[in-house]
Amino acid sequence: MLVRLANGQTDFIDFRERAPAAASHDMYLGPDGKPTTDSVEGYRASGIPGTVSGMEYAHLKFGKRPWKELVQPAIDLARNGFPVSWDFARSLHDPQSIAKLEKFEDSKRIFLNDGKGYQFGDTLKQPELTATLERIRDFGAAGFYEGPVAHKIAEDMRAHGGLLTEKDLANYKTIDRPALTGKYKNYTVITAPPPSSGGVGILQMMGVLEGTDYARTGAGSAREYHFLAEAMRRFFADRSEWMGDPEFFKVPVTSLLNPATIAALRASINPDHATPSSEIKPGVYTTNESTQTTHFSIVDPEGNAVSVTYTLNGGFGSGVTASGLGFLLNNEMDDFAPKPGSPNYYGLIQGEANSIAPGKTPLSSMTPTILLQDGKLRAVLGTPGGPTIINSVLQVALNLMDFGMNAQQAVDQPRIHHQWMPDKLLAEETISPDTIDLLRTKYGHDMILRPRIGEMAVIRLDNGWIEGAPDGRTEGTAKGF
């Protein structure tokens, strides 16, 4: 959660998941060392939960109406259920979703209907959630982090192999961390620090952008997708090695965004042609210095803006519902390196600094963010996508600030995204098929298209007006206040 107050006060509040107590650097290594899928589904995926640790520790710090009437209208909605979307009910029919769900008994209960599945319009009711989050509303945190609650995690953790230990629940602490803060040009980008990695790589791909002039031919041409591939490969290429929890490494943030540092990786851009990834190198530098998703943003009627961004990791967490409590689990420990130097569940390549150690926590990919102009409130922004929230969320941002655009113009605008490895760039297909043919032919990319990249919720300010920009790729929606 980054958090902007009107009198200028910025907030970061970490409460990603961690690994629990019992973790261990090979445990998702089988016998003959290859990476197992225990870290993607099933009770040994999960990490310790945050979310609720998070949002208490956001209303005691900056909340003002009671807990009790915030949590209430979560309560009603699972006790008396609410019409299934159309986009919800294709995600339960997809036969990746039911593989998962169908293995574990409450989740294909609830979320599958106990086999028969939802349709479009249908009332999904949840009661045993109702109950859970009663005692959330009744108790805070400790209603879910001791208690009934925690005992019951830990009961069906211990009944199906899973880590997680009441000890681990009861032990979890919410972390408040500065922002990171930088410039674009004549802006203020305020976004995530590390455990995150999405605000070291905006803040560096602009820079490299910046001394470049990937805008001269627009919004869309194929020159600018060039330049924003290149700039993507070369800080994932960084990512995949300097990048993890900085209470267990020393991430090396002010020497990732040195301007020497971005002047190099600039000058290596040809801006004619594709650099191979395998000719792409992490960069050498220093540590020793003085990291399914669900995004909104929000800008109430004092100015102050909130940018939150949380995930169960992969579609439906790890499968698993909690016994009798109606959540599903998240998949987080694979946002880990299950084993360093192999690609994990997005292909993503990542190194020994992200690495499994107990109470550690993974490497994300979240970045909310918040832009200034000249010391006033201009945007706020951020995704769901995984590693592509990185990418997604620069290309917005460069819309806003760059090319003029409005909020809905910002978000609507084709978007691309490339990881370093594997050395392919998703496209959207929307995108023009001469911009597309021109990325290969001229540019020498290899292409996959893709029917959308990321969900992004935008808010842009202007002259007293204030723009709300759902993204039309999903279901998400725009509300003033």
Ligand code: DON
Contents of the next structure:
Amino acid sequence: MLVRLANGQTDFIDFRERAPAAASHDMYLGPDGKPTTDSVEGYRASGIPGTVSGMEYAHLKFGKRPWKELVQPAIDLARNGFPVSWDFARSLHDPQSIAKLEKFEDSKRIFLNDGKGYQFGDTLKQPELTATLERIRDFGAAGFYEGPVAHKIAEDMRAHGGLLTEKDLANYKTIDRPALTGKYKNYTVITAPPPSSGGVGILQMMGVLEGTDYARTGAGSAREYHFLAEAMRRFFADRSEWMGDPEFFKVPVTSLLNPATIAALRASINPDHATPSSEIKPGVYTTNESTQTTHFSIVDPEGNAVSVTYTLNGGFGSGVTASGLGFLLNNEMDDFAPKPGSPNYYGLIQGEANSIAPGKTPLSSMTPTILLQDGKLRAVLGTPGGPTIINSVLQVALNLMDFGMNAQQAVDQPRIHHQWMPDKLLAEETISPDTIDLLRTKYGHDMILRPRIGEMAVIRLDNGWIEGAPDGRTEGTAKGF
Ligand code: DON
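Provide the structure of the form predicted together with this ligand, given the form predicted alone shown above.
Entire complex below, previous chain first.
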């Protein structure tokens, strides 16, 4: 959670999942040395959940209204139910989701309606979750990390070979970190520090692009997308080697964002042709320096801004519903490198910097971001989407800063994604066929077309005018106060 108060104070609240004490470097390797699916599905996939602690931390530090009043609407929705939306119904009918959820008793009963499924417009009621939320309402984070809820989670884990213990839950701590801040032209970019890779990512890529005339041929031109893809490819190579939990690995943030590093990356781009990823290696940096996801963006009437991305990781997390408690558990352990050098669920190649260790935080791509222009709040943005988060935030920020788009135009503009390995350029199908053709034939990109990349939630401010732009790719909404 990235916060910027109207008085200019900024804060980054890290309530990311952390590895349980019993986690170990090779815990997801089978006897043959190959990664198993345990980091993605089932009881062993969960890191220690952080959301409840993070929300309480934010409330204690910045909140004004009583905690009970804030939790009550969630309780009402859980108890009385809410209508299943089209997008939620679609995801509940997705064969992969069904295959995952039906393996776990509570998940099958609650989310698959005991095998009967939910249709658009059906009411989903969650009595166990109601009781869990009531404890959180009455006892704060202690209602989750201690007492009967913690006990039940741990008991369920013990019964099914999971690792989370009561001690892991009791020891969970939200970490207050300084936000990462950089410059792009006359904008200040306030964003996520490690253990997210996203803030460093967008700042490095903006730095690379700032020194080019990538914007000259206009938004949506093949040449623009080519420059973006080349900046993305290079950042994700660095990410694979140099990024992980800063408590365990010295992330060379200053070197990754050093003007000389950025100039060298820029110089290595061929403006006319794709560089094969096999020719791009992570940079060499010294570390002797000090050292299914949701996003919401908020600006209040006083001008305080909050940008929050949080997640269970994959759709429906590990697939496991904590027995009798009514909520799904995450599969965030897969954000580590289950086998350094081999791809994880998102196909990301990652190294020792992001290997598993007890208490360590898995590297993230979540990139909640705030833009200031001449010191004034100009935009609040972020998105779900795994590694595509970093590139979606980059592109929407550039659409606002370089192409003068309003919030909705910036969100609607088709997006691309490159993550170094695999050496593929993902592109939304709505990009013009001429552009796709040029990217393939003229610039030599190996392309895969996708219906959608990212699901942005953007607020843009302009001289007292506030625009909220949800992403038409799915069913986000914007609300005024
Ligand atoms: O922290 C990360 O980078 C991932 N756990 C985010 C996962 C995600 O965005 C999935 N949503 N579509």
